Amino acid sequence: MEKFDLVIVGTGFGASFFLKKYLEKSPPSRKVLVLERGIMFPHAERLKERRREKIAEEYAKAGSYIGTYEYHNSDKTWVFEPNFGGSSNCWTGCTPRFLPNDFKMKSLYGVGQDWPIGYTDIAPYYDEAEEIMMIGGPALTPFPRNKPYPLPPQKLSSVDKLLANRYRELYISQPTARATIPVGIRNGCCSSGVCELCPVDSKFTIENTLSSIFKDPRVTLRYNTTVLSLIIENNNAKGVIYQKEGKNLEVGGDIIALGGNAIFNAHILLASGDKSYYTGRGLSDQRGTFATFYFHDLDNLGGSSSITANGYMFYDVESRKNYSGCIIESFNEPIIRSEPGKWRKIAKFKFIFEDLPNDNNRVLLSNDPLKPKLEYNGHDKYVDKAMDHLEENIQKYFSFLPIEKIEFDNYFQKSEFHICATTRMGNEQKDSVIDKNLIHHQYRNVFVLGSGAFPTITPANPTLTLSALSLMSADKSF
């Protein structure tokens, strides 16, 4: 049997970052497998693909999310990109840290679970990962930083300006991946609103800044790749199990590092016999809704790229203990009012609320061990009840503004495409899957990394935030 130092599974965000880490700290004579379940699908290939133009059978069969899993809730779906560089390659780039709050739930506010760790241990990661994607953001923010964003914000809309007026730190201009100017092989951002591929290659991706740490004569890259589970024996890690081309193949490693998603980390785990009680438990996305406002005297003009805005007015406050948090995203897509002399007297926002782990919504296995069995019951009530005072927060804090009406689409977004809380970390085995450093409790040299990592989930974009996670893992493990 083949064996390598570390094999790592997947080449998204948590397994590049992690990937990234461990090359910088180890020496010339380290050996890294990385099994990739989907092809490279080039830029270039997709943006022709989506101009319609003819590519090569090999892209045009690329592999999407439809039919990984077994699934039978059409209220809600779970979407990922199954192909080199994961889910870089259809994210919107949005970039916010989590507040300090975020990780002491229980203790503050009596719901979820607590962090095994706190912002002061991720801030340094959190820096080093907006280095890494080359964020723009700005100077106030509700989160403490240690020094300025790499790049420079994205301007602000009319309606945004009054808005960050009034509340100052709790509205600003959104952090994120989206080049605010040209960097590296990367343009400025276009504003045309179409982030998930990004026409002018300006959001950061893998493949535009990190496809190099694939090519470190240290690592050996393998496309096609599908990990069946991991080879256990007296509680340790030997290596794993992967089909290609149809056939089972083994491949030994003293480290394995999971950089799946939180459905296929997960059913790994439960493939390989991991019997503890929270592995696979506690699947959730944030939730999320629009509402349209309509203005008598004002003009919703400027700005610059799809999202300008995080408003956080509702998002850490003391009615957090009775219902979600809530975080605010100003929509800057092209919209038009259609009446007459009012045409730019419309803005629309999305308000974004957390939901809290339900150990009923869970990865499970099938009978296909190539796909997970997901279930989900829906989210929780405290999710409910932030909606049910939607309308009266909106009140409470933009009413100042010459709203002639609001119109609300009235239900959830079916997915924010964002996986979390399947192997979520913690102090024990007894309340988690995996520590503080994303090590599994159980199989001391497994890494288990991603969004599936969080205990509880925010009303913020994850992305930033697992990237951080994999830093600091690597640093602190190696």
Contents of the next structure:
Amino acid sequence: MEKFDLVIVGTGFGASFFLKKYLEKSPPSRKVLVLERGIMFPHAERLKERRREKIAEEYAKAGSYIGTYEYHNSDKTWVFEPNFGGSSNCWTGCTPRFLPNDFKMKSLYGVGQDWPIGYTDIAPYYDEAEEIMMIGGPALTPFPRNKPYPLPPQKLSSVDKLLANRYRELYISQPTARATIPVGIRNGCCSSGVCELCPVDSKFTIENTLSSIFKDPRVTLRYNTTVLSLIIENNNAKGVIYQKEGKNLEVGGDIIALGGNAIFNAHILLASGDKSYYTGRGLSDQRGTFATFYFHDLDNLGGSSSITANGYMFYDVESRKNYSGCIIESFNEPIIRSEPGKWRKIAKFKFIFEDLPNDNNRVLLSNDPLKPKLEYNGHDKYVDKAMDHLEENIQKYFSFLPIEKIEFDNYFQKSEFHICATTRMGNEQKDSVIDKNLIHHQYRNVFVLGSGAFPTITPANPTLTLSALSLMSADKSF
Amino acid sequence: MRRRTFLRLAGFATAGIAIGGYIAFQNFEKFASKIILKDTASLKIDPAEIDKFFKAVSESKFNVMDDLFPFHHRQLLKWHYYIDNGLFSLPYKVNYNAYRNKIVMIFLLSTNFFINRMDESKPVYFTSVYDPYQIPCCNPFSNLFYPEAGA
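Could the form predicted in complex with its partner chain be given as well, to go with the form predicted on its own?
Up next: the whole complex, starting with the chain shown before.
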């Protein structure tokens, strides 16, 4: 059987940041195999497809997440990108850090679980991940930082400016991977407002910044390879079984790193015979809802980028004991109101609540070895209580603005595009799947990367944190 | 049932079906034109500019109206537009307002109106269909167009 020092599954954030650090710390003799289920679908070709221009047949066959799992709940979707670079191809580029208290939810608020690491453990890797992604952000933040962000902050809108003046570090220019000035081959963000596929290639993607690590002579990258399971002997992974062009193949590895998303990492473990109680359990995502603000005499102008700011006014407060913390996103889409003289006296905010991972929401095996089965029975009441208090909180924190009226969506978006908590990290096997270095409690040569590791999911976007965790895991382990 | 009652009921049913059919199957482009004309009445817009917009939309490879307004949005828009009145409104009024704003928005974003900083005294001309993938950096409310407004 062909054998490698390291076999990595996937090429998204978790896998790529882990690989980057592993290569930095490894001698030239090491051999790494990367198995990617999709293809390389370059940004330039994606743009052509979006413009309805002709693209090569090979790209027209690029897969999507639809049909990759069995699922029957139309209220909640689980979205990801199954090609090279993973969801870096479709993310929005929002990169707030978690707050120090996010790691201690059980101790401080009596809900969820504490993380086996604290903010100070991960802080140096936040710095490093922000350097790699070239994050733009403000000087004043609600989380501690040792040095300025690599790039300048994006511009606040006139509405944001009023909120920032009032709430200071609790209302900030959103830290973002949408480059605020040109950097490397990335252009500066110019507020096209369609971040899921940036027309000017401004946001960080694995393709535009980390492709070089996959060209390292130590690395072999194979496309169209879907990993089915680990080969386990005496609690040790000997390699993986993967499918390519309908054939099942085996490859050996001294170390295996699962860098798929939280659905497929859990699925691979379950298919490998992992009997840990928590494997696959806790499938969760934040829940977001919009509110549109109409102003008497306040034009909403001058913001750069598509989401200009984050509000933390009711994120980490005493009420978190009873209901979800909330992060606020200020949307800078070119929305208007059809009223003479009031065209842009309007603003749109998204209110995003943390959910508590629920053991009954989970990833399971199905009859098809390629397809996980998902069971999702809805989010926790913790979220609904937060939704019940939303109007009251908005009145409390926004009423100083010249508001004419507020229209609430009063429903949750179907996805915040963050799949979390199915392979939770913890100190012991009885409360988790992996340890603080993302190593499986039972299979000690298996790393399980990504946001599946989160014991609690926080209201903030997970990508920066999961990338920093990958850097930390590889740094501590090699 | 008496013949007169039957004829009356049949008449109502026929009228109902005819009106419902008109609402449901009315050409969306014509309907959207009507909305735009009504909601931009305060602006200096020659209706020919609206026609130019819809012509350009139909000729482009990427039909922005098809993308922004799926079937159920179109139906919600039309039924609200014709049924709502001062005393009665169908459910999902918030969605109706948002979709209606969006029709006007996509048209005005395709004109010089926002580039002229919403100056209602200037004539409004169609320029090109708003599509960030054809013309990036085109959010007319951003710092590129209002550098003095942000922090």
